[in-house]
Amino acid sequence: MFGDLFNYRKKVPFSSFVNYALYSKNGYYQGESKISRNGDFLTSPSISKIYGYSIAEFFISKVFPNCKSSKISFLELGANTGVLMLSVLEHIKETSPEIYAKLDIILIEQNSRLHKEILKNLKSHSGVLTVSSSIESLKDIDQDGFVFCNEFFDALIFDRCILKEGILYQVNVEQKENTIIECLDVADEALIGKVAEYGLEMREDFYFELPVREYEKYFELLTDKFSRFVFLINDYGDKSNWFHSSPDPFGTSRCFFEHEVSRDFFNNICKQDITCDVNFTLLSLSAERYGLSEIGFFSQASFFLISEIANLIIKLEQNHDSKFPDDIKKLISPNLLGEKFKFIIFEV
């Protein structure tokens, strides 16, 4: 059943299992989108267009004034069905058509099955639209760029580690009959080296997730393609000088299936999402290695304020149905998404 995963190997790292469960031929992110009220989980763009409008306002007021090129590459990573990009472009085109005219719009979505839906959703922007499965396929971009993503970094593959009596261990998985079980082994040299490189603190007997090799991959890809750009990232997590970013000794890795959260990684394989919190300190340290400078870090609620969206919310509230105030509350309430999600901004 799991031959593609083990390939005649008795054990594989937890990261290989996550890669198989999410990105293999039949993996979770290779099927139809599960992001909806009737799917496995919701994201901010699927709650309200206001989320996309806030990104548009940030670009218009904070990024565009510093752009020098006649054209601007406008890129979303992990575009899914294009719903977020659609709301962002809708607001820019309506409020600042002269800025919209300067945009070369690019959507990166590794699941090619979703490209048809992206093109359908963004058909009104088709004249300036590129949809691709990878950053590598893009030509080098010698103009100003704006890159953004929503819940992209928490969808990357990750290793799981734990420090016991001064020794670093990693979680591996092995197959026994038709099931998969976890085992704990001394970490391999590459993983030990990567932990040493970043030098964050570790607490004994606390599991932590390590997606840093994936972080590095995407920063390297973007800096290879762009000579100058602003990168706006929104994700679940916080800053921490520890590799573990949670008081939970089992770490932050978890599964989402039909809006239920669990740590049952080995049930519903390829049918459920597997994710972990983003440690924004680790993300920032990784970005620095590729010449990116952190220029801002905000809770989602605070980002709405700096993107000058408050007046627009009041205006839209007057014209929307009764659900609109509840949707906005979900986005900005400290007990819901407002403080749990963070925006970090880099530039190069």
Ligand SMILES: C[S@@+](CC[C@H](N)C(=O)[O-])C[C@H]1O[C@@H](n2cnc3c(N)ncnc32)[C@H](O)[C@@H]1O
Contents of the next structure:
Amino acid sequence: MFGDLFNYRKKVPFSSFVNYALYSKNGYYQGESKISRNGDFLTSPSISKIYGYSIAEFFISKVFPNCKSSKISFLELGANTGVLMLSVLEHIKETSPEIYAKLDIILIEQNSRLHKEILKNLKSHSGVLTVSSSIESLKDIDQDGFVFCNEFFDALIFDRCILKEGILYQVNVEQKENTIIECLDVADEALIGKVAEYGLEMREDFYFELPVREYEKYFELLTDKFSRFVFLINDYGDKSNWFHSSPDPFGTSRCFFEHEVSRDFFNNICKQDITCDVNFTLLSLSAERYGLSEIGFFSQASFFLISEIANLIIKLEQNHDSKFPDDIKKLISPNLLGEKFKFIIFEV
Ligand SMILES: C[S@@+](CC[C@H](N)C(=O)[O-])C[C@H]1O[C@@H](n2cnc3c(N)ncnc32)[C@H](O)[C@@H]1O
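Having seen the form predicted on its own, could you give me the form predicted together with the ligand?
First the chain shown before, then all remaining chains and molecules of the complex.
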């Protein structure tokens, strides 16, 4: 029961539990993908191809003109089954074949059980394609790069903390018979150190999530591999100068199971997603430490505007099925994904 989660310690940090539930041998993100209408949740690329087209347009009009090298590494992080990369490449190949010819395409997906599906989905690009489980296994890249990801940072593991009467506590978990329960303990030195390093504000009795060590890991890995790149990140959340980025004292951590949201972390273990909002202020401060400069921050709705895809939407609407306008609405409407999701762009 619970694999080796409690083999070495009776109590473990919340982040170790999330790591077990999502990334252990039988973890949620090690099985087949549940990102679908019949699965647990949808993401923007699984709603409509137009999402990928907007990233393609952004690359063609805003990133490519500043690329100097003859080839460009074109990398997606957390690619799942490759649906997003497929729509991005489809649009670049169709509208700008001369740019497409310069791309070295790389998909990073930790779940190697999905690699066959990625290769199948992207078979029309197979000559220029690398699929890998980790950034570490790539060789150093000495040409310009464009890295993008959707809902990658919200899938990383995180700790949960709370300040009470001036003392920082962390959520730990322990096994009680056949289930897991939470307890609060004074935070360990490493967590206290991270909170002090980033120095955002804390409100007493408000839980907050702390995934910052994971953020640092991926910025470090990418800046080790690439000397020049633009990094486009899309995720849910917002900027906040507070560690907690929502008015809810519980924080933003939650589970997704069959399109229902809950806070039942210890039900359906390994069968449901566990996630939290991205605090883009924290993300940006973390990126800065590795030499990345923030060059843009937009809501998803505004990103669609700056990518100038309005004409494309009108053109596509005439050829698509009746679901198309509804799907576009989901991606752009303020109370659907349009304002909940943000794009942040960094460059080195
Ligand atoms: C929430 S899903 C998003 C999938 C896809 N980007 C989308 O928008 O539909 C997160 C994906 O990131 C992958 N992932 C998580 N951690 C990863 C890591 N360290 N390296 C590569 N992929 C990772 C997961 O396996 C999963 O496929």
